[in-house]
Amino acid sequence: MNDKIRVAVVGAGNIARAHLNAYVQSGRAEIVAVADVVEEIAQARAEEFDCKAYTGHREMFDSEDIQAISVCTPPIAHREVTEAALERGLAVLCEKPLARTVEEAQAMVKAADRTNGILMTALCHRFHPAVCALREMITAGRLGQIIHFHNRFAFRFVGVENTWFVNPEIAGGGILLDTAVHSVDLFRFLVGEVESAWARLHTTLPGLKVEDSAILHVHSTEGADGVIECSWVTPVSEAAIWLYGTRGEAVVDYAAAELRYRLEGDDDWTRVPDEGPNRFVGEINHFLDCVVNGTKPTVDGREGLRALEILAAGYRSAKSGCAESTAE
């Protein structure tokens, strides 16, 4: 007997392959089908991932006997598909941002209470195993009181002027909003509730819609302060969080694949190297665990609502020149 989940997944682009490779990795899943608008897109991931492919998500569901989704489209799509899937009874698990708005995100989450279903998004840093071992020192006291976060994702990526990425049709901003995302929720995780937020916008890129780098500046209900840096146009760049609290500072290093942390009195430095599941596996193992128990995930529909409020304020905040509320 098969008592493997059945999943699906809507978007068959580069994140897809993430996802479908870690509904493999973690021994839980059967893949069931893949959906792309770009017909020969879906066929090279059904052929690599062993399913049927489909050009619609409706038809896919309407044809497949399916338990769960992953999300994958741009964010334009996000809203249609989690709610079709929702109104058929089928767990999802949507890629962040969880839409391009506040307004479309707030749907979302009205359409899994209105069908009691489970709605996921995709953060997928929180699953990360050095932010995770961080969290515990941050929970146990043993950095004291949080005064600074400090992140910092940014990368070259070659080409994004002609992606989807630079169409706010599509995406609903630029990098703030595809890559702070996971910034903004890292800060909630590890530091608190953000009470306001100010951004500074960048275009490097001549022809762009949207900006390319960002800072953002988040303050929190509790005092402390976060730094947050992404850009697409840095080719020798870090990915990284720095935390520092009364008691100590921490790192998590990705590039290094380590937790390192000085406390207070400490000669040198104690390094954690990363250990267990990839964060991909480990935020599809959790999803797999609320499909099978019937739970709520730890980031559900409105920890990705929250974010784009958040996100919101800054992009306000760029245009008036001060800090905003992040109210909810």
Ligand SMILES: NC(=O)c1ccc[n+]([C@@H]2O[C@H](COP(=O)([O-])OP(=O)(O)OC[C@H]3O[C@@H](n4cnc5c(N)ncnc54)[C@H](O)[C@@H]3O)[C@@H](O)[C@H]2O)c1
Second form
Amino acid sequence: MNDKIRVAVVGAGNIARAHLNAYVQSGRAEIVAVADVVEEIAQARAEEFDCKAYTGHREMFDSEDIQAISVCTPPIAHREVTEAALERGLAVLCEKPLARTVEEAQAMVKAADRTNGILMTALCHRFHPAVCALREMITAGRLGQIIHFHNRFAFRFVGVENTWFVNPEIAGGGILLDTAVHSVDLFRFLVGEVESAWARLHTTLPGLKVEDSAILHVHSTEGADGVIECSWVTPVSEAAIWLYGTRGEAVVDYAAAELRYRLEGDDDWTRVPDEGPNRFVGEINHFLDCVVNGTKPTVDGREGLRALEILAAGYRSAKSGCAESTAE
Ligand SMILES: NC(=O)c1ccc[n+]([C@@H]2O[C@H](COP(=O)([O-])OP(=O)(O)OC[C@H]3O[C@@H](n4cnc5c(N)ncnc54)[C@H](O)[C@@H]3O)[C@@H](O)[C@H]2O)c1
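Coords for the form predicted together with the named molecule, given the form predicted alone:
All chains and molecules follow, beginning with the one already shown.
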């Protein structure tokens, strides 16, 4: 008997491949179909993953016996696809940002509540093994009281000016909605709830309607501070989290694939190599667990909504020049 979970993916571009590979690696899913508005992309991905191709998600939902979907379209389509799936009783893993705006995300959370459905936000860094190990250290009190968080996700996104990522109608914003959405979620996951946010936005590339770099300062309800840096235009790729507490400090170094820490009294750094599974496999496995057990994802629609509320406060602050409350 085939007791695998029957899944499909809507939007078959870049990140869809990570979802599809993770479904394969989980060994627990049967990939039934993919849908993409561009027929050649749908066909190519269907051939690659040996499943059916559709150009419309509604047609796919009506024609196939599916239990769960990944939404891997640009943000403009997240709400429509998610609501259509939830109405049919499908579990949804929706890519970040959950939506373009707080209002859209609120509607998606309401749809999940109304249908009693599963809505997970694909904030994959929560499943990065070194981040999980760091969270365990914090929870066990090994770093003491957390004072400062610093995170940088920056790289040169060649040709970004020709993509949907810089179209505010499609993306909802610039790099804050692309990478800082992960960063604010990481701050909440590791440090705590965000009370206020302050951002300074930079637009370096000519003719762009959105920010291509930003600095965001977040302040927690417990008094800790976070500095988040992000850029699409700096040539050296950097992805790291530095965390400073009263009893020690720790670094999640994505390039070195390790967590390293140095506690009070230590003469040197202790290095913990990241031995996987990769964060997409961890994310997909959690989603599949929720589908099988009918449980709520740890990173549900409300968590995705909260990240957008913090970024909205960041955008408001960039206009006002003052830190803004994250309360909606
Ligand atoms: N978690 C991560 O690390 C990560 C990384 C990259 C992208 N993303 C997110 O994943 C989403 C997709 O990004 P991408 O880089 O894969 O973009 P992409 O442009 O490579 O792929 C998106 C695909 O969706 C298709 N599409 C557009 N509207 C559609 C619709 N209504 N129905 C079906 N298909 C539709 C497009 O034709 C395209 O093939 C975005 O929300 C992005 O922010 C997340």
